[in-house]
Amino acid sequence: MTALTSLLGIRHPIIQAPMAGVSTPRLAAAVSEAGALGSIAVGAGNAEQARAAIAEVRKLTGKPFNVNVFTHRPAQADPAREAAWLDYLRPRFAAQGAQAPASLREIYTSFLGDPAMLEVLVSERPAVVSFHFGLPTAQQVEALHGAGIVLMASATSLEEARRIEAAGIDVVVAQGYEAGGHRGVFDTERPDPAIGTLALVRLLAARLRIPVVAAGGIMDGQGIDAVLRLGASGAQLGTAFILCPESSATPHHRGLMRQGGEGLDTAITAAISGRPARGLVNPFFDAVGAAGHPPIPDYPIAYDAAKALHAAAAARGVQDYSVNWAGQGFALAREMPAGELVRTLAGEMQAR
């Protein structure tokens, strides 16, 4: 037992990590029902979409679960940029057979100016809310925390975990550069620290009194030792789960990551979102992305763009601009249903 296996009432110290758009209710609730923490995510939604999934979730499972919402800066729509933006892309989408759109708009709303998401999470009471991107107001912590939830927070350096601990957030995921997806930093105008999981994970522990989450590049539990040994309370394993079959991946990220490190690497690029996330390389990384392209519209404004320019691919059956986000150990991946990947993680715990 850990310190985070005894908060959240979980008999493994493992979290599947969000994942918007590759983790659903099936997949966290086998996830709880094994013994660990599931997840969902919601930020790329609305209150009722919310309100919906934590219901389905309850329909699969009775143990707790995880509800994550991303508290981002607001964008700052500049149509000057992104005019010049959607510029950059007219030759792609013309190559698709495509217009690029008269404009883009802000498809996300964050969790700072979502009163009715505070709402539906105050209501609903799922045993976990945690935080991608930067910190909740005061106000919203204490309203979560009078509604008996546990709160967690992701950081990507000692002064963000510095600033989760003021704030009252109970647990700091210590999210590592090999980390997969969204790097979670609190302003992306300063520079990314990129400090690797294992060094993180230990400064984290030495520096703080709440317990630490590592996430980033594990993927088994030989990975889950390690980082418990340089004192984090559990893990935090996104990628692992991509090829579970509860997972929404496609059929194309999924035949990706079955190609294991053959000719496929993973890369950091804020051309897709508007915000620096890892994934699995294609045009966006190494021709969108690469020097010389004009600024980027803030994020999920840019996000609009990209996934237009992948649906005008997707619509002739190129998978060019698809976005497969996935972290440095996606090699590693096992498919096998999600309960079964707990069980087997918790074994090779065992045997460490």
Ligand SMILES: Cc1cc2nc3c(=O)[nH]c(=O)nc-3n(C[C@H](O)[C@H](O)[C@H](O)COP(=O)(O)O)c2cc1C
Second form
Amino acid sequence: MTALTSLLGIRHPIIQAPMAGVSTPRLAAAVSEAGALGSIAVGAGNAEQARAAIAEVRKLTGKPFNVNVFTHRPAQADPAREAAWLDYLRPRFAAQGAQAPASLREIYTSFLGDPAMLEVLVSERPAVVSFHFGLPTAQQVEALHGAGIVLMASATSLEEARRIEAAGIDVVVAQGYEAGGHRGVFDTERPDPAIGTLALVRLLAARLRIPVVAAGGIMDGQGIDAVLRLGASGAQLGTAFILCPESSATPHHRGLMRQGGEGLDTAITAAISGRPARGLVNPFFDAVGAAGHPPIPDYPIAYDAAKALHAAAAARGVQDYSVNWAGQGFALAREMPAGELVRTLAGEMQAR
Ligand SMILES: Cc1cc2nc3c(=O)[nH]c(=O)nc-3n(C[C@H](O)[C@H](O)[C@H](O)COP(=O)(O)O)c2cc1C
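Since the structure above is the form predicted alone, I would like to see how the form predicted together with the named molecule looks, so please show that one next.
Expanding to the full complex; the earlier chain stays at the top.
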């Protein structure tokens, strides 16, 4: 029993990370049914899509689950910056026989400016709501707590974690530099201290009163055991669940993951979405994101361009611009149903 398992009423101190585009209601339900905490990511959709996804999880399980939203600073449109970015990408579109779009748009809104999403969460009352990229407002915290919801937020530094604790959030997710997907950094204009999971978990567990969940590079029960020994109350695993049949990872993403790290690496770039994120290296990382590129449009406006470029290439069967988020431990991912993976992780952890 850890502070996290007793707070959430779950058997195993394991959270399946919310993964926009990859996690599904079926994945979350299978994880929760197996005694861990499943998560759905609704940050890249609207309130009605969130309501439908919550209903789908509830059809499959009565157990607690987590709903994740994005709390980034709302995007600031900058037509000149966006036009320069499209000019920069234009030859790549042309090489795929396509035209660059005429303009870019904010493809989804921040939870900070989405009262409809708050209304859905307060009325649906999932057991847990988690935040990525920053803090919700005090009013949002109050409304969600008033509905009896446990709140979690990602931190990549001690300073962010202290702000999470001061905001009254119940659990902090210590996201190390190893982690797949977007870094949860609050302010991307400041230098990123790039703290690894081991150092960050130890630091937060020593300095905070609220439970700490470790995230980043944890792929098996041995890793979960290690972070619990460092003072974490639980572990959040994303990359480990990508190959589960219940995920919506694309066949290409799965194929790369199965290569198992021979000649394939992960890296971090902001050139895809406008915010730093870790994924399997392709031309977005080493060419588009190479030194000397023009200023990148705000998150998620830049993502609109990346998705358009991928669509143009994919229409010709080219996967060079596919987005395959994954953490440093990806070569350790195992391919099995999510419930079986949770039981395997718990077994490995207990065997220690
Ligand atoms: C494919 C993918 C998508 C992700 N999407 C989200 C997301 O929508 N919201 C979020 O809070 N974290 C997201 N993350 C980050 C995870 O919450 C977590 O920090 C990370 O998966 C932990 O590192 P690991 O992948 O090495 O296990 C994503 C991670 C991956 C791999």
